[in-house]
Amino acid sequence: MLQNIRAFFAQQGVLEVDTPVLSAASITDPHISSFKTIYQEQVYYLQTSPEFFMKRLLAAGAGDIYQIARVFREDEQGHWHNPEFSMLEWYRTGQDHHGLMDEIEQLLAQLVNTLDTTGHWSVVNRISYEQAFIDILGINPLDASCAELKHLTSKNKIEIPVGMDEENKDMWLDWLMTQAIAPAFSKQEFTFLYDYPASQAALARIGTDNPGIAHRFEIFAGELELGNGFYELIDAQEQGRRFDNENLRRQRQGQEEIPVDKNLLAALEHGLPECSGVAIGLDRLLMVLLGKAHITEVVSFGISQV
């Protein structure tokens, strides 16, 4: 798989890069926990993604780049999770998220042709977040209220988890995504789900024609998420506001505040080129292509063996 990926990018003229695993800052997303360590009384974080360093390279003029990285996320262990895993991340300059999805489809086709032992993964579907909710649940997620989403959850006999913040719309949408939308995707095909609600933008830019959406997409194999991509936000001030808002959410939820990556913000201020980027979990992808049931079947050593 690694040989195929490197051959694909060599043919496309995309440069392979290597960035640090340790950083004095990390991702502020409340849904992701970072490992940390101390060196000479300074706290450092094991990176959950090489994204911030790669964007600094983009701002320095690196052009189209990719990386096969070792990344780390605390509290992720189980059927599909290992706290240390392999991630493919790449960026294309001058390209929106639809163009990047085209290239991902090309890479997936190459990997399927050489690695797929299941015979399932020859088709890639694309559907917008809005259309998926309309088709599967009969509701527009962009316009729906929390009360309507709660009613829909009960109507479909979906159990409401303990501790659900009933006034948090994104929590309702995320729960319906995991319980109803993703499970309805074809079990034998890849699916691109694109243009998420603006409230779930993360590092994606907001739609110019439709400010209710963010140009973000996710890749699924059946209902399993494989990757997350963005038509990248290049506004340093807006990105700084998002980081601050995520840290406020962390505080409200009793989580540790994470130092904001000021080097990334400086790079954005300097000028990030128009680009799209994606991160794909390679261990999960290999599991899917080989028809394996547990992540330990495709890594040399799982966390319980180190």
Contents of the next structure:
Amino acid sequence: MLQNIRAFFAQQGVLEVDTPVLSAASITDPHISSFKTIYQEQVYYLQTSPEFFMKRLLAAGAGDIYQIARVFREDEQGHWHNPEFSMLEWYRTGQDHHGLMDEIEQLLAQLVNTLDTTGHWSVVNRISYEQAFIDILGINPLDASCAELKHLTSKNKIEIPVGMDEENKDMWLDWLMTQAIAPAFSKQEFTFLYDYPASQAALARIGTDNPGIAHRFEIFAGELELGNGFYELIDAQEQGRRFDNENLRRQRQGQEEIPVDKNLLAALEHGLPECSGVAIGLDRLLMVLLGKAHITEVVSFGISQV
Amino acid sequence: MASYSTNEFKGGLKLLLDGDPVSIVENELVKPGKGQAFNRVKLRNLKTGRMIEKTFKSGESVEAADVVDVDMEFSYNDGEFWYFMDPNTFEQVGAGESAMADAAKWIKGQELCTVTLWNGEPLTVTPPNFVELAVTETDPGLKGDTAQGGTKPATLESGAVVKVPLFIEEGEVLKVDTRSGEYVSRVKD
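Structure of the form predicted in complex with its partner chain, given the form predicted on its own:
Let us now look at the entire complex, which starts with that chain.
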């Protein structure tokens, strides 16, 4: 698989890069937990993705780049999760998210041609977040209220988790995503879900025509999430505000605050080219191509064996 | 009261759920890519033995149940309670019929059983995997029929009825597997 991916990018003229695993800053997203270590009395984080370093390279004029990186996330273990995993991170300059999705489709097609032992991965669907909720649940996720989403959950006989924050709309949407939307995706096909609600923008830019959405997309194989991409936010001020807001949420939830990556913000200030980027979990991609049920079947040694 | 966060969840952990003690059988992370994670957990209700499925928002804390397994020796049954003694502390507990369940028919005295205590009270009793008990009642043995695979019922001194080979006689001591309820062998004196 790795040879195949490298051949694909060599042909496309995308440069392979290598960036540090340790960083003094990390991601502020309250749903991602970073491993920490200490060097000369200073806390360093193991990367949860190489995104920030790669954006600094982009700002420095690196052009189109990719990396196959080992990344680390605490508290993530299960059939589909190992706390240490391989990520393909990839940036294309001068492309919006649809342009990048076209290229991902080409890469998937090449990998399916050479690696798919299950014989069923070929079709790639593309649907917006809004349309998926309308088609599958009959509700517009952008205007729906928390009360409506709760009612819909009960009506569809979906369990309401212990500890659900009923005033948190994104929590309802995330729950319905895992319980109703993703499970309705065609089992043996890839699906791109694009244009998420603006409240779930992460590092994506907000829609130019529609401020209710963000140009973020996710790739699914059946109902399994394989990757996440953005038409990248290039506004340093806006990015700084999002980091601060996420740290505020961490504070409110009693989570540890994470140092904001000042170097990334400086790079955005200097100027990030118009670009789109995506991160794909390679272990999961290999799992689906080989038809394996547990992530430990595609890595040399899982966390319980190290 | 002690509690566990969802990131400490693992098989065997004992929690208190809706007032009942439960044990985690399986814990799976459910995550929508980026965004809120949830833990889908399979649990066994330790009172009823029933399996339940429950989902928790990741990061939630759940109260721990004070459940411990203690090896205790069976002393006697007074008709209502089965009394067990901890051979180390000489502490005694009495287990009622519901805690005993099937265990009652396998023990006659002195067996070391696993008593699961919840807040100090017996919740369940697990007999030893193998017990040795005498046959109190069975049809007469058929000598020379050892090669045949036939079986007949035999009542043991503890009250259990097991299927035994045709050559077994009253008064003989048998080794029995309490998990399957099956005859294993004769015990030679």
